[in-house]
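Shown here is one chain on its own, the form predicted alone, set out as structure tokens.
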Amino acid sequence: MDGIPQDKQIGLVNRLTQACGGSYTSEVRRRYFITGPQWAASYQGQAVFHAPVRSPITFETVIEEYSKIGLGYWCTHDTDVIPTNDLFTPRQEEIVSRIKATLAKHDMKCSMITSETFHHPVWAAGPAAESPDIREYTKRRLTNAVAIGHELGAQFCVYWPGMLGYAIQGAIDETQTLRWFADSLNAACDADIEIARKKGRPTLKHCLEAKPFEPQAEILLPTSDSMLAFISSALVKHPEMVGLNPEYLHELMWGAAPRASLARALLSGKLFHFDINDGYRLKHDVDIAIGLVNPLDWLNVLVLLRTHHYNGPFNLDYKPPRTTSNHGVFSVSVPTMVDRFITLWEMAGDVISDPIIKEATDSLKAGGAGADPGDVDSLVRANKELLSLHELIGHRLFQILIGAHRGRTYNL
């Protein structure tokens, strides 16, 4: 095959993408509470060992392209769109006004705002550093993000305390650091209550996002479970306002089962927001697109969420690969990821209504007849054959994933 000229490559990518089929219209995509982050589309491929591979793009471009694809919601870190030195200045107000106008122009809404507390050198010792001046700045940043969220009509505020930890043992007092972090969160909630009262709006939902490692060597709140304990402690002044934003890959990274972590959040009434992506256990935060690594696990996650009527956002917390061009981000990365999510979500509905899975799970719950709860051997005999249904359920889930339940077969 001859080399593909540069002026033909975009056409080839578009043609093969279209040839894949299975895409949804923008109208269908807008039916789902899928949110597109500024940082996902504007990610240039840079990292500790990576030079940028894509050119910068503005929030105007990101919002316009998301709208064309069919996303109804956009979200951002404060400094994704407002340079750090422009925060708290008239320049901030000007940029926020431009964002509002751009969202309105493209029939989109801001779903969530989050404050960057990990990238700038001011966070070298974290958002709950020993310096009282830095901690005061943290409070200003968080309360300012809340104010921006209200101005843009957001419903959620997310906090990723990735620098809340240490690289050197003994350098910090962990209990004091957690108290200081709670002080900043409390300040954000207090500001939220006051701003919401003045604007006649509901308060925001404040969501903590856990990550087991990176960028600090040791993280003080590494898992969703540790954050649930933190929220329920006496440190948090408004625990009813604070919940979780689990990220699929963050739960997977430390070897856990995302579905089990989500179940615990659901039982606690704290699953407010959900970042969706994919990746590998015990690896770093690669943020691969949903369904490209663990499609069967993703199907099971969505069965859980549909079963328990989760109605919060699904946020595309994803890094387009360094091999993807600027054009590819919006022609391949985002739309195919959205379409895989929708397909898996609808497949989850098939699982819930599937008569074979229903009969198998109902039979397991009924248990075997003739068992004597006082006789352990009787219990084993009565249920022994029923337990084979566990593997049958797994097989049926796979059939639904590949469409075999609708008659799809391979002729060999």
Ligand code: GLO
Second form
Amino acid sequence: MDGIPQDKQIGLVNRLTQACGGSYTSEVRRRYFITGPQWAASYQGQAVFHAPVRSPITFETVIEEYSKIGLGYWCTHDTDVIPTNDLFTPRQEEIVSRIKATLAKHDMKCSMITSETFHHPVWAAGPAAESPDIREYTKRRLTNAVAIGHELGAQFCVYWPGMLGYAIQGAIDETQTLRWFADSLNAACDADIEIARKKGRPTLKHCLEAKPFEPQAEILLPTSDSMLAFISSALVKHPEMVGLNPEYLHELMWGAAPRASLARALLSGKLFHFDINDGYRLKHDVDIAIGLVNPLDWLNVLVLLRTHHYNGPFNLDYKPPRTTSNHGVFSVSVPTMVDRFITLWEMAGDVISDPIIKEATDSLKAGGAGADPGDVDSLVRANKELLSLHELIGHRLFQILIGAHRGRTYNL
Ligand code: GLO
Ligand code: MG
Ligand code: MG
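Having seen the form predicted alone, could you give me the form predicted together with the named molecule?
First the chain shown before, then all remaining chains and molecules of the complex.
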């Protein structure tokens, strides 16, 4: 094949994306509670070892493009859209009203707001640093984000305290740092109660998001489970307002089974919000789009969430790969990821209603007949053949994933 001329490349990418078929209309996509972050679409591909590969884009473009694709919700960090030095100034109000107008113009809503507490030099020692002035600033930032959230009509507020930890061991007292972190969270909840009362709105759902490593060297709340313990400790003043925003890859990164982490959050009534993406176990935070690495695991995650009626947002917290262009972000990356999510979600419905899985599961729950709970050997005998159904269920899940349950085979 000859080299592809530059002016033919976008056409080629568009034609092959179309040729994949199986895409949903924007009306269908809007039926799901899928939320698009400002930072995902505007990510330029930079990292410690990587120069940016894409040009900057504005929130107006992101909101417009998300809306065209069929997302109903947008979310943002405070400083994705308001430069740090413009926060708390009249510039902030101007930008917030521009955001409101842009959302309304494109029939989108703001689902969530989060404070950036990891990037700016002020957070070099984290949001719960020793300096009382820095901690005062953290409180102002968090309460300001809550106020912006109410202004934009958001329901959720997310906290990813990625800098809550240390690089040099022994330099901080972990118990003290956690107390200070709780103080800021408590201030944000107190402010929320006050603003919500004045505005006649419900308070926001405050969602903690854990990541086991990065960007701090050692992290004080590295997993969703540690955050559950933190929420129910005496440090958190309004535990009923605080829950979790687990991220699929963050759980996988420490070696967990994401489905089991989510199950623990569900059992605690704390699964408020969910960041969706994909990646590899025990590696860094590659934030690949959903389903490209672990589609079978993802199917299982969605079966769990559908079974237990999770109705919070699915937030596309991923990073378009550095090989994807500005054009590719909105023509390939976002729509194909949304479509894989919808397909896996609907497939999870197939799993739940599949007669084979249902009969196998019911039979396992009934257990083998004729055993005596006081006689260990009889228990083993009674269940021996039945237990092969575990593997059969695994096979059936694979069949559903690849469409074999609808007769897909190879003609050999
Ligand atoms: C980084 C996190 C980050 C958070 C965001 C929301 O690894 O996933 O993207 O989700 O800051 O608070
Ligand atoms: Mg996240
Ligand atoms: Mg991540």
